[in-house]
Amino acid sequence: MPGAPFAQAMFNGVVIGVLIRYYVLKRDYRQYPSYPHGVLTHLSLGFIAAVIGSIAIPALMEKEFTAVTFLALAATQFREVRDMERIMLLNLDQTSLVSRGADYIEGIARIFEARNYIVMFTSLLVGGATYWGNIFYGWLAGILAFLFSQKLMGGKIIKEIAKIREGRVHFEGASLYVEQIQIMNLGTAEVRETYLQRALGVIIEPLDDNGRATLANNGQRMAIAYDAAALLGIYKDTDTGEFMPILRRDLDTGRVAMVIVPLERDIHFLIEAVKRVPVLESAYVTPLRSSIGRKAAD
């Protein structure tokens, strides 16, 4: 029977990969509503996942081979988790002002799963470090794995691949405009006059072919549109349609104009909440690492 080894390395692998799990859980605040039924499932997986990871190692140095095959096929119920979230957000995003896209809500998902693997994967060296070693050993590589972690589910966000500033929200008859940029016609006299009192307008230039080809994404650009209005409010309700959040593209340079009409008038925090929007897996493509791209570049 399984000694008292056993039961410090179990101990040890889920206390730190539940502690692991709720850390990168509240990153995804932005993101995710995280209300208190939501925190309360994500730990309960962690702590499930917690488990698996812990027990692993010790079950096979122990020959409890009936224990790691149940470990197993519990390990394959995570992949569940992507459709869980999926599902939910897809139907959330249906009452939403604003849609996060499916291409947003993909990423999420994908998070969440990938971040339970990433607990099981903790407990597992820890459950192991102290199993073979002694309960400092096991933190140690705790601590090695939370670094890891660390660095694993850092992404890029839209400053690292574009360059973001004001810009000017003007009409031209009817037709509205941000910069050289055209967003849309308006053909109401008193909704032109809401734009020009209230909207703001960015300008987000592309750093390289990299960053042009990420911001074409539409997906991309909807999440753009959803930080913004989740951060400074939106000035919208759900039959005022022509008060949504609106990114175009220039065809000829890249460049994408968004204009908003936000409750929070603050050019200053618009551009930083822009700045945050991470840049979805989806939608990021690197056509300089080809040669292909890079001569199509010079």
Given for the second form:
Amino acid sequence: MPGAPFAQAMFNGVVIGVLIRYYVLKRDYRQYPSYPHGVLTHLSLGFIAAVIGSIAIPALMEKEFTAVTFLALAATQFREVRDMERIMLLNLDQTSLVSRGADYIEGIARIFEARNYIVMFTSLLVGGATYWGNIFYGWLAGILAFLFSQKLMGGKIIKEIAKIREGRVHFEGASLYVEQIQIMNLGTAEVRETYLQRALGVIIEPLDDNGRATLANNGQRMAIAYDAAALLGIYKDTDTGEFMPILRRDLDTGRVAMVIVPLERDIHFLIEAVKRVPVLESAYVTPLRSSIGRKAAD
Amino acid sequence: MGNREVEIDKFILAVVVEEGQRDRVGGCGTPVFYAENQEEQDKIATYLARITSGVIHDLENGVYIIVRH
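Next up, the form predicted in complex with the partner chain. The previous block was the form predicted alone.
Let's see the whole complex now, leading with the same chain.
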């Protein structure tokens, strides 16, 4: 029989759940999700997740078993969140000057889905704790669940798998090089002159074999190019394909070189931008964790 | 990615060659533009690249190709 503790548990769970959804809904330099409608969509979904999460344990205690089936229903809903984000970002990607690439988009979509599960999980604990104890226990459970999920969700960034430094941009004949890594062949003296005057080169040196394998992933390289271009601006329009930021790999060492023609020509901030690019979940591989990988490394 | 547009990718859209290097290009299918001198070659290639959203590559033998990437 739902009584006062039931209502209290549910209310507490919903409030904390929505607050957490709002907190993890970071709108950062990528300007995503867009304000206000993208934000509203995700807050509403967060609210639904919080409601479902917070009633689960009290409902079980009251022997209302049907309520628990809602959890399964919610999981289906949130899988759709991932699809929604993926489809939208893929569509937008076609019209942007520098594309994010499918891997980066999949990563973003996955995060949006996972954050709803965090909300549901938190509300579940808060609802349960409030029902058993009181509001104070509920808030405590909420904070603990939040800290735990933050730890769980903290992804790596490029700085942790590689060393980034400036590389000299130069031409040998018509071939563009960053140090000894060949980037591409470019025609007309005018374009080459623009590159020599405006372009910046960066060398990304993997720290170990794990980093080398991760940087070999093309999607990861597109993500680096996208973030660098988003932060420093790009000297390019739709009809000047030659100024596309490009990352190429040195086959011998696994180093990756990037060349970009930014609007803000500042190597310090370019290096900072590259350092903070997230390592994509789909690109991150750890051959060194297997015995074969370890033995092959030396 | 089912709804992505189909585009011509890594495809030579045009060849721009200096008059004296005519013999270095052969075959058919790709339009070939002849230029009086290197200055004109640069100009034609730039126009074509802008119009087709292609990139100019220099084969370093007097032949430029415009490629869609």
